[in-house]
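This document opens with one chain alone, in structure tokens, the form predicted on its own.
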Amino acid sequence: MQAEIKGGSAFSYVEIDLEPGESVITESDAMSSMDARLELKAILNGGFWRALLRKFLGGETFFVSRFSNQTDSKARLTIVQPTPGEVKCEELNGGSLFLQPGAFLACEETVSLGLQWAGLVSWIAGEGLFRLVVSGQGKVWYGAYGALLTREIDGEFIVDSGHLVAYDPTIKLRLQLAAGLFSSFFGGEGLVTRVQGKGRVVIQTRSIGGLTSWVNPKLY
């Protein structure tokens, strides 16, 4: 399988070339175009109950799509995320990665999708009560609204609410005020997420919450 992310950080899309016998799993409705010879099948990734939890607690779709190449030559699939922004690829080698709700885009069949309690801190920070856990062997594609920045953390780091996309299992989350009570709320920052530990975090430069706050007053 060969894959390339194109479109820049504003409008990323992924072109995947499947060799004969290869398959890839994508989020429902991620396909924008595909070779007519590819086979598409909607499946419950991990079974009924896991799919149900992913939909109602993890912000993902109930079904995922399995694209397979049953021909004798290479076939291309193009996938996109629902919002404008950047897509990244993560190569798992037996480890795992935490994804915020809605970030998952696609993965190889050897990657397992699970759900884990993220805690009240994550929920209050606008990141959701649950997080998606991708683990195993193979490639994972994920994305978010805006460009994606990777930061290596060894200690503590501050991330604004709604901007955390992915992070290593070694990272812990804690909620706090951005500054003092007056400065936090009258300065517009409010609550922020303090990430602690040693590992990587991936941050989106834009947030849907920020977009809606900007758009809504202009509609009236």
Contents of the next structure:
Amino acid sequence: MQAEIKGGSAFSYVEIDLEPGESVITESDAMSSMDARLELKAILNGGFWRALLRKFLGGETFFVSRFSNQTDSKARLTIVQPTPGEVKCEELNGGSLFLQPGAFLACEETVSLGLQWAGLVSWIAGEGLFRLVVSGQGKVWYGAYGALLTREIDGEFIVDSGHLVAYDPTIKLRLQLAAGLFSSFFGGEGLVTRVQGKGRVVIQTRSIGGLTSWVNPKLY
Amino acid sequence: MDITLLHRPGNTAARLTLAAGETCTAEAGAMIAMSGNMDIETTTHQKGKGGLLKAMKRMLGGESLFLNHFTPKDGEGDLILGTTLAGDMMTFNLDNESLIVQGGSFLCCEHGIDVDMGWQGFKSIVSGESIFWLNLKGKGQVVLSSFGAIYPVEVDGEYIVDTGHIVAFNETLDFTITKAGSSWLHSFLGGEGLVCKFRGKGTVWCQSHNPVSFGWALSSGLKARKA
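Any chance you could show the form predicted together with the partner chain after that form predicted on its own?
Up next: the whole complex, starting with the chain shown before.
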């Protein structure tokens, strides 16, 4: 499998060349164009109940799409996320990575998708009650609205709610006020997420929630 | 007509320099700025070839009724055009051929090109996603816009493009609205629904992002409109 992320950080899309016999799993409606010989199968996102949980609690779709190349030559698939923004590829080597709801785009078949209780703290911080866990061997593509910043942390780091995209399992979430009561609520920062531990945190430079809350007061 | 594409690919605008007597036909509402000597004529069809019946037909197709024709008086003039959604643009030189363009991707063209709004190749099945199509014919330059980046796909055989990702394609291509993969059920459950299958030899220009999908992603966070 050959894959390349194109379009820069504003309009990332992924071109995947599948060799004969290979396949890739993507979130629902991710395909923008493909070789007509590729086969598409909608599969449950890991069993009925887990798929249901993942849909209602993990912000992902009930079905995921499995694209497979059953021909005898290379075939191309192009996928993209619904919002403009950056997509990153992560190669898992037996480890795992936590993804925030909606961040998952695609993965190799050898990667397993799980759902894990993220806790009330994550929910209050606007990051969802559950989080998606990708683990196993192989490539995972994930993305968000805006560009992605990766930060190695050792100790603690503060992230505005809604901006967290992915983090290592060694990281824990805590909730706190950005500053004192006054500046937290009037300074527009409100609640922030404190991430603690040693590992990587990936944050998005913008958030869809930020855009919709800007649009909302203008609707009538 | 001299075309410069500025600030690609994120915030692209097209700067057109029109010589005396040249006319540029642009999508209504695309003008950002222009020289003071620019004359604008708004018509329902190609300049000088207006027809109420054709305009009605387009209105029924859910498409904006008007085209603006810009002509500089006394000497040359500048015109800057932009789009609502962030994305790239491309220029295309038509040489007595035909290009099918997704309505939302049409930005402007030289006067010598015939903008046929009545093209019904995809029929109403695709208009469900409120897409309309233009058939650009003739000789001259065309500027197309997109949501996201634009990538060309050289089709030789069969290729599938999701309907929301088509910018334009050569008329030499044959197409059908169909399913992705071999099963209707899986195409719908997989969220792909109806896609366009191109056949033959030619080029399809695709936009990396789908405006409809972005609309859905956005709308889940918006509050309901008061009745």
